[in-house]
Every structure is written in C-alpha cells, then in structure tokens.
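Given as structure tokens, the chain that follows is alone and in the form predicted alone.
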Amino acid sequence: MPELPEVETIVRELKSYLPGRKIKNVTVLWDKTFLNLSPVKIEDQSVQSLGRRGKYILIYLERSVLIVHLRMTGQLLFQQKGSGVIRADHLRVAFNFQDGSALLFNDVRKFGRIYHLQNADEKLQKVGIDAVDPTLTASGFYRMLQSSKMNIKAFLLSQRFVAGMGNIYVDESLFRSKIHPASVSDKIKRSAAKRLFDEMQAVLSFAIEHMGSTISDYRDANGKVGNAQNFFYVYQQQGTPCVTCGNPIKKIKHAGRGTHFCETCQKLYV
C-alpha cells in the first residue's frame, strides 16, 4: 500500500499539472471506486489546489473536494493531451479535462476509493496529525505515546494518532530507533520516544527524496517507479545480516502485519 512518501510524491507532481484545469466529465468504469457524496455538480469545476493528509490525496475544486485513497494497488496517473495513451490496464475512473488531458485512476485490486465531498472534514475528522506536519513535535509525540497502551507498531499503523505511516516505514523507523515493535507505547522512555520521532522524520524525508518505494504496484503520477526500496535496512530483508550487529533480520506476524526487526538491536519496552 502506498504510504506517506509515495502519496506525497504523487501530490507534488500533480501540483504542477492540475491547478487551473477544468473538468469536462468523469468516466466511471467501476462503480465502487467513485463515491459521489456531494450535491454539487463536479463537471465544469476547475482544480484550485492539492494537498495531503496522511495517505489521503486532497484535490480541491471550486465548490467541493475530491479525496483519493489509493489503498493496496491504486495508481493516480496524469495524461497530457497528445502524449499518447498511458497504459492503464485496470482503469477504474477517468477525470477528463476540457483541454484534452486526463487524470486516470488505475487499480488492480479495486480497493482504492475516490470520494467527492463538500469538504474534507467529512472524511478526515478521525485521521490523526500528519507524520511530517511541522506542528508535530517530539514532546507532543511522547504525550501521545503516554496516552496509549497499544503496542508501538499498532499505534503507528492505526492512523488515529499520527497519519501516513504504514508497514514499510514503521518497520524501518522502529529499527533505526532501536525499539522492538511489540513495545507498549506508554512504557517507551522519553529519550527513546525522541529517538523514534527523529528517525521517523528522517526515514520519511529520505523516502520522499527518492520518490517513494516501489514494491509491486506503486507508480508516481508519471507512471515511474520509486527507488527508496533499494535502501531498506529491515523491510523484506528477513534472513539477511543486520547492518548493526550481523545477526539475521527476523520476520514475524505482529499487529496483524508481517513485521521485520532485529531481536538483538531493538529493545522491548513493557
């Protein structure tokens, strides 16, 4: 599933393409993908701006908003007029603009969703603060941890406290901060919480710089792959030597997800 760095990459690219373009019509090829929940007509509205909250892409129109969640295999691709047809073998929705360009939503597994709403709060009111929001501080993050008895992996995956982290970047951040994924959130010491906060920021920033991680289906808005996956320390590295201690990286099922970690280097707080 695309996580914060992948979604941020797509948003940054679409910011150079979409603003000012007027929607001519919407072609829906899979009814469950597009949920039109606004009484406002989407046709003839121009794109005003783009944003992101966690894993959600926000496309602000003149009188309403589109909220896109890519889920497992969603791809949001921009097609310039006259550039040739982008390969989209699993096209679910196409937003056709009056200038002949189009925004295509391709999705193999059909789990992705596009919501047309009056305002973003209708969908995002239960989504926590974005993981790279400049107002999120190490002390604020520590207070969140102190309020929860969830294990730290489940805490970071929940999206209720901090939004945008998924399996890849949670595993990488926990490894780099030397915290075991089964650690109880409110048992993590302040110094370790500060280390985790700093490593989260570093991991996410690095992945954004490298255009995200392509494990299987992720593509940016131009259909290109990311390359952050070439620098993983633990994710999908089970059996390979830990870069710190040399012991093999392990994979277990934890918090309902495949979890990669070093049992030697990562401390358990319980």
Given for the second form:
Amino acid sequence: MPELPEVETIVRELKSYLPGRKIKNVTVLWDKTFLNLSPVKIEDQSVQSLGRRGKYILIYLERSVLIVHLRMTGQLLFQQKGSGVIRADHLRVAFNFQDGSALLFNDVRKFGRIYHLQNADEKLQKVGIDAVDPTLTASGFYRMLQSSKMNIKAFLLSQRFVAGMGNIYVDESLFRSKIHPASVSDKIKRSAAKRLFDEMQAVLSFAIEHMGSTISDYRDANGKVGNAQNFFYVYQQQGTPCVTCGNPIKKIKHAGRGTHFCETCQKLYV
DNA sequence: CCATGTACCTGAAGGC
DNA sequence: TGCCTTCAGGTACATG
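Alt. form predicted together with the DNA, vs. the form predicted alone above:
Full assembly next; the chain just shown is listed first.
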C-alpha cells in the first residue's frame, strides 16, 4: 500500500504525538510482525524523535530504534487516551504508553514488519537516497540512471537507487515525463532524465499535500483516508482517454507489476 | 548484472 | 448463493 507520500503523512502526524511519551509495554498479537533484535529493553524508554527513509518509518527511542515498514496493508494508528477507540480490526502489535495512549500496528495481510534495533544504519544499508532528499539533484539522478541497464520501472521500484517510489507514483511520474516504463535506464537522454526527476518531485509533493492516496487500506495516523487518488492520470485509469492525446490508457504486466501508461505519449528508450 | 517467478497473507471482485 | 480465479500501495529470495 503505502509509498513515500503516505509514509511521510504518517510520520508528520506522529511527530506531533509521540515525542516524550514513555512506553509502558508492548503487546504482540502476531509474532512475525515484531522482530525484537535489540538487547536493550523497550519498556520505560521514551520516544525521542521521528524520521523516515524511503518507505521506512524510524522511531528513535532513548537507547534503541524502531523501524516500521507497512508493506501492503500496514497502518500505524495513534490511539489518544480517552477519545473514541480507533478502528483496528487486524491489530498485530500495540505499543502502550504510560499516559494511557497507544501506537497501534494494524495490518490485514501480515506483510508489515517492525524491527527493534540498536542502530538504524544496518537495516538501511541497501536503501538508496530518499526521493525527496534535498541533496538529490537531476544530474545526480541522471548519473544513477547511467549506471544501470535495468528497465526504468524496475529501477524506480527497486529502492536501491532512489527510495520511496512505489507502483502508483512510478506509473504517474513516467506518464508525466513521457517515458515508456520498459525504457532501459542508461539509454534515457539527459533531458528526459531531468523531466522524470522533476515530475517525480511534483508527483510526490502533490500527493503529500493531499495526505497520500487511499486505494483501499491506507489510513493516516488518525485513521483518515488520503485524497491524492482522485487525481491520477494513469494508475487504475486503463480504458479512459489519455489527457494528452485521447487514446485509451493501457494496462500491462511489467516488472511483475500492473503497469499503466499511454503507448502513444510515452517514448521507449532502448 | 538483469529478468522472472514464487513466497509471504487476506479479502474483494469478477466469471460461471 | 456458491466456487474458483485473479488481483492488490511491497520486498526477499531462488533460478536461468
């Protein structure tokens, strides 16, 4: 489910809720979700700060860190003390704070993971630079493309070069920059690479402003749906006319994923 | 190095 | 009303 804009929305909200709250205990209802790999105990530690790298949520405690990945259907919900009980029909892990509030991990498909670690670095070794990191530039992005012979869809989905893009925002960014998803990364011209970089930034910041996209399961930390799904040009728009040329948007299987694009507007670089 | 398939899970939707 | 298949915002791992 969630890609960079959805994860960013959750992190921004949690920044206003979690710092300073002290963990009383942790309830684990599905063992595989919570990997407790730190020798330091989690009880009695306070949340210090929040961070994000790609789709990973980082919750820094005093002596260790929690790394959360929502995968397809994970939700991180903040349960205020005393207010109505937040909906969590598939609760897997609950972090209960001493003041009576709680952070709930709800996840229908059980793919989501929470790692309790000494240090975040080990887990993030193979994750590329965050897609909205201000130090990432169009020319830096072009250099990364030059280093790879993967098709551009797989390149963007891999998280190895740039982290945070998923199936929705890859398809939207490729459409808006007029690049065919099967294009070979190191064959993409400098000007097209610049276009792709700029459209990635535009697509992601627009989605963040609209609190992410809800297809089915995504909810923010308050349990609310996003709004960016109302503005897709190609994702799940197969059959509808392309906004540029009017030909129907196509859906194919590519890089193992449903892939939406316009075959007349998007140029194939090979 | 790269592409493809499978596994991990549940539930919704569509075909018959 | 079933029953069966396919598909889903992701990633890790095995195999050519």
